[in-house]
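Consider the single chain below, provided in structure tokens and representing the form predicted alone.
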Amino acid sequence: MLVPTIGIEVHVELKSNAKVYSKAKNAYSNEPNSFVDIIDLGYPGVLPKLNEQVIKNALKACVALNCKINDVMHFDRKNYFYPDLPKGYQITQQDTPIGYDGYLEIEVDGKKKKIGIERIHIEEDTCKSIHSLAGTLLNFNRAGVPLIEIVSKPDIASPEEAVAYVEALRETLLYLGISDVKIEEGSMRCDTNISLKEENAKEFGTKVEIKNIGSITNVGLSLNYEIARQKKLIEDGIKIVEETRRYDDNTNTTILMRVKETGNDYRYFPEPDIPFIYLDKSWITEVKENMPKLPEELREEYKVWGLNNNNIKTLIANAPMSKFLDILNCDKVISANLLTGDILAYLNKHKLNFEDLELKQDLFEELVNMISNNEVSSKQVKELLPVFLEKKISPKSIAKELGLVQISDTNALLDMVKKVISDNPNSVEDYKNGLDRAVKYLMGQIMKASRGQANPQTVSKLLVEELDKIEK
């Protein structure tokens, strides 16, 4: 039986104020060539200067992905000629990557597996080529943007594992705060390598590379197609050749870009303009001791808090919301239900991100405590919440203004219950005859009499108690 062997290379744009080797701003702009420096343009005689923040961010990735760290490293020139590379070479790390021999744990169908990380190295991005009828234009805003390339070991055995790996990697880097990791916008780019071999064969099959994968979903789709394509060729007796293909999401197929007749010779040699880098052990220790909570740790913490699986999944997928929940000093389950329920629905309706709400911790905690103390019902919360999110003032003051303060006084509610029972003898008779609809009807009458302000749990308890007395 033929089985796939898959490896994945992921390029991740790092957050920093400046680019990796120049002082040009590291930021997205719709205006071409607005963030450019003479170093990015490849002017003769200019010297690169390494950005310290880039090293720190790469270190965080190494720690999170359980890598060994090269505390003495140098940069290399990768020589090749292409219009988007003005210098004629790319400054990267070949012989001494900042991190190596790590792993990332994934879970597929309830089974956990460690995917090995071969290496993590720092390098610069190239220009963006814009192809038009007038010719190929270059946007230098992207030139020199700091990247880390994360190269997995060939440990991935299925498209499902590949998708889980990329998703886990994206989550980890997002929670580290070192990248936006928006694969659809190019701040995280993914290439896969896949070969097929007989299940018990020791040697790998011929490797095919797939580029131009624009979403995590397409990682799985492209690999599924490529597995089927290669199997058909092998079954037909056609030899697989080493080649690079691109994924076409319009046809869900891979298309030949080029055949690799010979290996690439990039003529690597040490970058002479950047000295060797010596990472102080105390700095590495400081990075390790100040790591943020990562998704796997949060999942376990959420389970301890009693959150359900759907809420956990939703929260992990929304890092700003998850971080907000983490700092709250109130009921975590009610908070999670509110965040992933009514608040998320509000965000989707108004096409907002969580950060756009600018929620104040103390006011949100006040609202959660109101719910916890039965001062407002779930129905009242739905009415109160949009006003709270727009005005950003005390939810208690909003509740009073809208007449949404819940009645929880037992004596006051008991009077209402007795009056409704007295006014509805037919429903009381229905209850005696075992008809469930009687309780629902009487509950509705009590809520109507209280203008929706009666505590439903308390009312339900008092109503049944009073009806049972009559029955006896």
The other form holds:
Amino acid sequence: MLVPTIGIEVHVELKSNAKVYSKAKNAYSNEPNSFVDIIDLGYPGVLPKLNEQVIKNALKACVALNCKINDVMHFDRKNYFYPDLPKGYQITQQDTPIGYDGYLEIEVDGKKKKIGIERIHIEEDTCKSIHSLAGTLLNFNRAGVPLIEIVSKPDIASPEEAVAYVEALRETLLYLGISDVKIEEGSMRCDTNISLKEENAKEFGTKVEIKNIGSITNVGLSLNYEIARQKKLIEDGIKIVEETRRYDDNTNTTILMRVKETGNDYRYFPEPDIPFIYLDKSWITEVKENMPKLPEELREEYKVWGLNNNNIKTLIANAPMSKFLDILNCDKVISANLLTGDILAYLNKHKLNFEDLELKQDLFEELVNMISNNEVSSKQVKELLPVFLEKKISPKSIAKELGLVQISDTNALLDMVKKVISDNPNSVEDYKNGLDRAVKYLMGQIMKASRGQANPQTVSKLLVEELDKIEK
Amino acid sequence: MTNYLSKSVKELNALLKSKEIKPIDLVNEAFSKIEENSYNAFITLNKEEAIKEALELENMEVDNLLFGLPIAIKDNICTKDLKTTCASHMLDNFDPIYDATVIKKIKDCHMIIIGKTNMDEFAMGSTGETSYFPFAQNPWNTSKVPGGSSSGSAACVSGRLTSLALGSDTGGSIRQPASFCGLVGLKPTYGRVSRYGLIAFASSLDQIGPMTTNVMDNAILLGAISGKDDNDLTSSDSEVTHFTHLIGEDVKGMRIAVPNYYMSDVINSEVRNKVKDIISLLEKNGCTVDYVDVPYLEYAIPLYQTIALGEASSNLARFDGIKFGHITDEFSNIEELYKKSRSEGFGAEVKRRIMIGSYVLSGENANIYFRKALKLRKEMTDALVKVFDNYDLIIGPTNTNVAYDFGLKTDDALKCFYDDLLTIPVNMAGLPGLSMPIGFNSEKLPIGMHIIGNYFKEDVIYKLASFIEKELDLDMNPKGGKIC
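For comparison with the form predicted alone, please write out the form predicted together with the partner chain.
Below is the entire complex, every chain and molecule, led by the chain shown above.
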């Protein structure tokens, strides 16, 4: 049986205060060529700087992905001619990647597996070429934007694992806060390579590289297509050639870009303009000590708190929300339900991000405590919440204003219960005859009488107690 | 015509301070001399700006030794709004939008840039003959090469068109022309002077340095251009000492090494004899001079061709006709644009070096040549530095010979590298090295001596150089007349 061997190279744009080798801004702009320094242009005579923040962010990725660190490292030049490469070479790390020999754990069908990370290195992005009828235009805003390239080992055995790997990588980098990791917008780019071999064969088959994969879903679709294509070739006795293909998501196929020639000749050599970097031990310690909680750890923690699977999934997918939950000092289950339920619905309805709400921790905790102390009913919360999210003021004061107070005082409620029982002898008789809906009806009457303010749990308890006291 | 530009920095400073002369007098003298005979030292003159600046300085206090002094700048150092061509057709219309760090520094001293000096194209050559422009001449004998690649800076200072110039040195490009033209030229310790704004030839070897008529001026000018620069990660924060503080001190007790290879028969015998005279002089004055074996020196040229040309092939890749520099008139696709622009823009020597450089980095060659060269470079460096365990300085001839006729070496691509045989190891190790005149050969052509110091020990080099200068008391003005 033919089995696939898959490796994945991921380029990730790092967030930073400036570009990796210049002081120009690293940000998105609608205005082309507005964030450009002469260093980004490869202007004659200029020399690269080195942005420490980029190294620190890359270190975070290395630690999170369990990599060994090259604490003495240098940069290298990768030489080739292309209009989007202003210097005629890219400053990258060939010999001494900042991180190497790590792994990332994934889960497919409940089974956990470690996918090896070959290396992580720092490099610079190229210009963006815009091809038009008038010719090719260059936008240098992207030139020199810091990237890390994360290269997996060929440990991935199926398209499902590939998707899980990219998803887990995306989540991890997102939680590290070092990248937007938006694959659709190009801040995360995946190239895969895949070969087929007989299950027990020692040697790998000939690998084919797939580029231009625009979404995580397409990682799986393109690999599935490619497996089928290669299988057919092999079965037909046609030799696979080493080549680069691109995924076309209109036709859901891969299309030949170029056949690999004798190996690219990038004429790598150590970058003489950047001296060797000696990574201070304190940097590495600092990164380790300030590691944020990562998705794997959070999942375990959520289970301990008693959150349900749906809540866990929603929270992990929404990092800012998950971080907010983490800092709360109140009932986590009620908080999680609120966040992933009514608040998420509110966000979707108003097309907002969680950060846009600017939720105040103390006020949110006040709301959760009101719920856990039975001061408001869940029904009342639905009424209170939109006002709270809009006005960002004390939920207690809102409840007061809206008259949303829950009556939990037993004596007051007992009077109501007794009155409803005496007003509805037919229902009492139904109850005695074993008809459960009688309780519901009576409950409704009490809630109506209290204008919704009675605490339903207390009422229900009192009602049943009182009904049981009545002789048949 | 006045002859102030034969005077030393300190003399001129005194005249300026006492208001006996004004900066404009120096500027006028420079341009008059250039008009009379420029030795093709300049590619671009900065006349209008220089005059304007000189007049502006009249109302200012003379606040430093270099205030108001004319200077010439090698044309591979970027000067804002002043054409910087690298003596290449590729950049013959290139007006930089920024000043190199050294230019900022000399402007801060209120020095006046007279013009941009001729050179070998992209600093690739040892005679000035690879320039796209008419070649600079040697003021001692205009049928002789001035040396290179800082050919124009050497011709300029030697002809006293200005008394100060900046050059750049990758394998000997300051010291060899200084030697051929009878000047004092220093390649500082790698990292001493910022390379920001120097259009790179071989980044791990390039240094900018001063070319002057005497040792004291050299030390003063070095002081002005040195220092850590945030724009150059390879610049050193090693303290900028007063480079002049040992000048004039007694040399008694100095320990000096002479590598046997530097006095072997690869060196012209007249040159060797002059160096031997100096050795005797030093011994007579209480120095210990020992001949020592320094391994690997004989590999200088293949090492240079691998490392310098490998780096150069990459550094010159940015000249692709797209953003700056020469662009071909007609092309139908990107490959043609590259090929035609680069074929037309670069001269033969530059093309040859790019090809050799690309070859030594290509595929498996990277291991056979480049990586091996890096190892050899380390060995050569260690061997040289080890000498300083027991010695203060290393001396020898700067070159194997004196200035020679134009055209002599243009027929043989290898020959011109041999001029740098003795200077290259200093660049490989990143050490400071100085060339100074120690006399003439039978044809009255200057002979240069090489003084190599330990890292950041330029002051010790100047100490010995100033002693020799004083003892020899040579007239190094080609037109004669130490006194104006």
